[in-house]
Amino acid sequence: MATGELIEVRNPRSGEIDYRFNAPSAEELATTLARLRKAQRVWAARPLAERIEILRRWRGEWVARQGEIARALSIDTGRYLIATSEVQSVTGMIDRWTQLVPTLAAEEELRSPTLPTISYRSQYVPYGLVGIISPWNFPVSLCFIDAVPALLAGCAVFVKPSEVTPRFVVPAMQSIAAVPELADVFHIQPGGRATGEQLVERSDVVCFTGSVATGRQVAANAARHFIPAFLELGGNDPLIVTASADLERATDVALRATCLATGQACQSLERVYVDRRIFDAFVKRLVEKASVISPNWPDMHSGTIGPFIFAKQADTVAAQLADAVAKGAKVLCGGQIEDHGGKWLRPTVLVDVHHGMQIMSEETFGPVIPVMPFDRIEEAIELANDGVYGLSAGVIAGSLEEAEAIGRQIDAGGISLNDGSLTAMCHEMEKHSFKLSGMGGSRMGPAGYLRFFRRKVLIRQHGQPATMANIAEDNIKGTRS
């Protein structure tokens, strides 16, 4: 049992404090991290096939507890369908990585094209201890998205989930404890800011998902301790809709990709630019669709929109809406925070917006859809690129070719063509975060595994090594004046 700071946890549906836990004390955390680091040497020495077999055994334990983990997660987040989907996604992560990693990080001997007597071989050396700080919006998915490949690489892993959503940790840790070899090198324990800071200080590499403000602090701490930091931060993702776009497709995508998970997703679309020729028709149809979406209250198993998981986020969204209205925006549907103990917001469509409003320039993280017209596609691209974020974006046009031509000009790491937020569904392709949306290697595609290694080169000399005679000045004759 941890004996550090007592942290109280709010229920996102009722608004009541109904859960408490103790963060690890500094001494307890240091002891746990030292244990993981010691066990990592044995873990890394295991053949990859053994590590794969151990994670597949853990998969079975996870499946056996899926219902219990999903129930805990649904309390953490106030939503059931997405919670269940998150829990099920972990088995997919294990399946994908255990199938893929045998083809990665393979050693091979190569010959130097410039030095015929030299050959070389790369060795992949895993980091010892990976510290992961995961957020509250997708507590399970973003807990394991980095942990699974790091474990397969041969690293030990400590995850600090958000203190806002800690309930799932107990049943998740029970699944890990059922596989002793994995429990030796994998630990999940919630805590507050002090736990996160100490984790960074004692890790060999840190993975952080969260806000830009906190990401800056994590990066600075990592820099002080001279360790790499992989940061996946905020976004203010644009969607461009051209005049040739199918109106039904465009409005369906705009609604889903802004409001899925109550807009509490990094890759949520947060601002929509529509060709003026179809602007009125687009807005009319979008409002029709948005107006029939209801909150999942009072019954979690009905409705579509869940509560704000973190109550302060509702206050942020309310402030941005107030700023927009004060500066001339019109609310066509939604727009009012509903307080039922927890806080909800129905899909909210805004028009008459501009980039002087916070809702167009800052991350909103709520089910808000500001829609702005454009006259030329060059103008839309300029507007899409006008901002400090570059996580992802979307383009909907009459053809994929038209959409791609526009997408190539948007400064973001993942561009969905004739859809939106596809990076939440597709993890096979590598992408980077542009601007303030993050830094470090891609967590998707092969790089999501390879970034947990340092590469060491073993250089072989097959001929005679050079001697001091080779660099004697008198070897060069007739060149002095």
Ligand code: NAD
Given for the second form:
Amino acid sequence: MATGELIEVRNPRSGEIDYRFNAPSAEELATTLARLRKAQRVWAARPLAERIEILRRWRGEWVARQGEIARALSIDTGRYLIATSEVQSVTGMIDRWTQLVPTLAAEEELRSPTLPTISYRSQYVPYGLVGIISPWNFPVSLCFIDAVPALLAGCAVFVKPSEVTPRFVVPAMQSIAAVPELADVFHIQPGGRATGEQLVERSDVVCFTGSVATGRQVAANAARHFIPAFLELGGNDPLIVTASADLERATDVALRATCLATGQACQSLERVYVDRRIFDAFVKRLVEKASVISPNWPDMHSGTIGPFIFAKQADTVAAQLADAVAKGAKVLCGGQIEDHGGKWLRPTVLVDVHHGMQIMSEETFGPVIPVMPFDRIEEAIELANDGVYGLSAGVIAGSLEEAEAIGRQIDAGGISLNDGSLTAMCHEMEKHSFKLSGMGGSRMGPAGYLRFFRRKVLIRQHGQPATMANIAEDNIKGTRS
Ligand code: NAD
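Show the other one: the form predicted together with the named molecule, since we just had the form predicted on its own.
So here's everything in the complex, that chain up top.
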């Protein structure tokens, strides 16, 4: 069978092309998907307890190869600690879902409250084939986050990870191959745009994580093929800091939640609004803390800030910084892309910013912290809601009650109170994206499992069925006026 396009992959630390792979050809992809579809019928017919047991067996194979997968992922992403914890997080996903799912999707018989002779029972019918398309920023977590619940639901799954970070796939697939019953219904293969498009065309449901621009294309393609699309897209998350906030807490959170993973996280805080009464003190302390954070270069096992995984992202961030400076922003620390082959940026604090700047209105996806003062809390809430995204947000105040009263007025799906980016750490709570940040059911909480079923109802008639006599016009004689 002909192989597909040869894709060259750049090393995020050296900037050199040091990895190549072939995307699947259209024919190869069609053959793999047909194989998965066929095996899915057997997979779905297994009792849930068997699917759980098979995923737990895979967990053992994953753990046995964790070191190797983490090494490959650290080359993909140019960072070690996050790569290691990402790989470890997969066991947590398996544990959480295998414990939770036996309590979900229970087929209990219920009585109709309006028709006493009727009872009914829901049958949960899994989708046949789930197509998953994932981005480069957390390649392993986002490869498995939807795959694990979909497999437990009884679906077959094909994941197409980003062509920017494909190295982890070979050892990850070895862990799957070690469990043949799982390998029959679960396949991961990297590819580019063409593979993504073909996958949407041949799946029964698509889970897409990536940019708004690509998400729109995926949604349109899914609509053409009449399948549901779950879209988890970008954000431009605000943080509001009130006058009563603890300055140490506020600056710690502002720095960590903007710069974690070099800001390459969808739920990164991207803009900070601070009460004018504490603005100068906040900025001074933030700059003190930001200035001592160093890149993990030349030694990957030192420093805190990894390289830009995708070189073009560094260009986007540089262009946004140039736009901000041209419009009057002041850079208090960082601000220069450091080019060592790979590209790094130290935490960059900006003031004198406004919403006419791209850095405030668009997703930056870099370690940049623009800080803007506000005079009234209503103004801060208006600024936080002024934009096209609604993924998540944070509020830091003197009390959780004060923070919550503000958080309730922000148009976003996950609000961290007296912290930031908590949605990255808690997966059990349901949430929806607002505005352009996504569409479809929650990936978190029970809905993250239940969305992989169509619900079929089996309705039992315990009494006499209605006959034509029941609908004869004569029946209402005398009641007509
Ligand atoms: P991207 O949209 O460029 O690519 C995402 C994936 O889509 C890749 O696998 C790519 O190959 C594939 N693709 C490209 N064109 C396609 C098409 N026409 N049809 C089908 N697939 C196609 O995104 P990226 O740059 O890899 O990732 C960064 C973005 O992801 C950021 O915007 C970030 O906010 C977002 N993101 C969102 C979440 C979330 O949960 N909301 C999580 C992580 C990242």
